[in-house]
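Read the single chain below, which is given as structure tokens and is the form predicted on its own.
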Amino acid sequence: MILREHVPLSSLTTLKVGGLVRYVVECASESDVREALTFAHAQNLPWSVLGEGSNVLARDEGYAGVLLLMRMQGCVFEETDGSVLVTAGAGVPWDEFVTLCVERGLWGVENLAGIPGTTGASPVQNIGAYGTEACDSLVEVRVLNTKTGEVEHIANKDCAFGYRESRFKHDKTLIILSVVFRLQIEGSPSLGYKDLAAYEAMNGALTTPKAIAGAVRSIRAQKFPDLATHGTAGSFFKNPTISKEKYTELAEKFEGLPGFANDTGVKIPLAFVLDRVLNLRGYTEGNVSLFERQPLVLVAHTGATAHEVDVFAKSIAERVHDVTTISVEREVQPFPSKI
């Protein structure tokens, strides 16, 4: 394993904020993970796990513990019964994984192209975009249970998946080592979202996974800032689901409010509220702002601190609640969380 000391969390997370980590260990294998845990125990220090840091708000005070960076690589493709099982190491960058799949003409993850982070992190948030979620094609997650020391294979049905939810988000004793997806050799486009439909109308039919992935990346490039130049974690808040009665009330008050019925109520796009109701597109306080092309995206500018980001996000949530009485939740999680 590769061990480093006193590494800034700002260099390990896409929001580019956060203090120093006492030890950082790059884990390229299961044995590296076990060795890192042994090291943490010997030092009598807490430990935590990180992929590419694309969905976390690191703390200004840093982390006086051992941080395991998941760097396991490799994808194995196995054809079976008209579909393909793909096993990916936890450290494989998610968009590289999507590229490998769509280049083979496989269906199932093309609508998730362009999402930052690692494949191992994809089940944690149950990443989703344009009508597709990771859980739609995920078969199982291979984890190291740090309580027992055993490697377990957790089936889809036992992952407690929900909207940006899973058991892995809350049970930090399970370290994801690899993920298995079942992708289809034969499939059909899922183009129900208006952005994709509009792209197809302008650029021609999207008939292959590769073409759809390319379209999604192009659309995302117009909505999200460049991670190379901006501190951001993408969509900072979840889109809220409200009751049908509440939706009817708000739709009468705010003309054009979109709503998408689901099993628990009606999901509304928070970006509409931030933009069309509150006029917060591009809103800035100090070193933090809402992105001018997509107000659901929070941007931490040079010099921003985690405290600034936190205060800014709280103020945005309060504004939403004051006008709509909706309590919004964050997609982005504080880091590190407690074991």
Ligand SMILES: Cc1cc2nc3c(=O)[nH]c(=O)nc-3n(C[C@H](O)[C@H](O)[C@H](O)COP(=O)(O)OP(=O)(O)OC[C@H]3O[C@@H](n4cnc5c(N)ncnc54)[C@H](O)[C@@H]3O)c2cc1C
The other form holds:
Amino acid sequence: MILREHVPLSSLTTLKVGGLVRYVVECASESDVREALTFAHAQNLPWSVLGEGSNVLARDEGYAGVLLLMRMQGCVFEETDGSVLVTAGAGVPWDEFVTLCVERGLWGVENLAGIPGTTGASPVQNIGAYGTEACDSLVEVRVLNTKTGEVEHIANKDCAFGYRESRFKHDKTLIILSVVFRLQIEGSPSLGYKDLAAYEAMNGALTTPKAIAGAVRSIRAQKFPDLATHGTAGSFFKNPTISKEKYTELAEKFEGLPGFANDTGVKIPLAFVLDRVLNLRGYTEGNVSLFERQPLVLVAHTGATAHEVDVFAKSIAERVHDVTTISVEREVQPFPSKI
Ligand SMILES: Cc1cc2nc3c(=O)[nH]c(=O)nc-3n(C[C@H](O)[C@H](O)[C@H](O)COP(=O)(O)OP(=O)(O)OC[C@H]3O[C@@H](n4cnc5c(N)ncnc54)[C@H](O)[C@@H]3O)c2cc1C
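The form predicted together with this ligand is what I need now, so please give it after the form predicted on its own.
Every chain and every other molecule in the complex is listed next, the one we just looked at coming first.
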């Protein structure tokens, strides 16, 4: 178990903000996790879990507890009838996992290429992009239930998956140790998203998982800031789903407002509202901006504090509400979730 003290959260999160953590433990195995929990208990301190910190807004106050960084490696591929079961350690970087799969010609996660973070965090908000979500190929999640001390295998149907949703987002007593996916040996491209279709029209047919993953990475490189030089957690807000009536009303008011019907209403791209309705592309207050190339992405510049990011995000949400009466929800979660 590797233990560090007084580590800035700004160095552990991609938004690059946040104060000091009392203890940080790098967990490379289940026994490291158990040891870290025992340590936290002995110190009478709370504990919490992070992967690569790419979906959190860390608080300026820091964290007076024990932070477990999930670093378990290893992917095991097991061929069954016409498909392959892949078990990935929680600390495997997600994009490395995707690379290992597409290099083998396996179908299922190619549209999710290029998403930052760990494989262990992929079920937490049920990562999604270009018409695919983690839950589409996920079989089960292996967790340490910290209330019982037992390892449990939670089947897909029991994960309460939804749009950027799962039970793991809310139940912080479950530590994900590994995730099992079922990938297909035979498959067909899912290229319904306009960016992918446009890429194909320009560059030729995308016929293999590897080619699709490459296309997705290249499209994403145009849309997202470079994590090496920018503080960001990707899309800061969720795309809202509104009622059909509300959509009709807004579409009359705001010409060209796209809408995608789903089970509960109509999902609208918030980027359209930020850009075309509110004209906020590149909008900046102090050290925080909406990214010029994709206004749903918030950028924390050098010197930004978590408080500034929080105030900025609140003011953006208020502007959206003032003009559309839509209450937007954050995709990025506060860390720690409670003080
Ligand atoms: C540039 C950029 C682009 C992005 N694009 C997308 C996108 O297209 N689609 C998308 O869905 N997301 C996207 N994201 C968000 C982010 O990449 C994902 O949410 C990712 O899964 C977070 O992984 P992480 O390891 O960084 O999790 P962290 O940010 O470290 O943690 C996120 C939450 O999960 C919990 N958690 C992490 N690991 C575990 C574990 N092993 N057990 C239990 N709980 C755990 C943490 O406590 C925290 O609450 C993007 C982010 C960035 C910075």
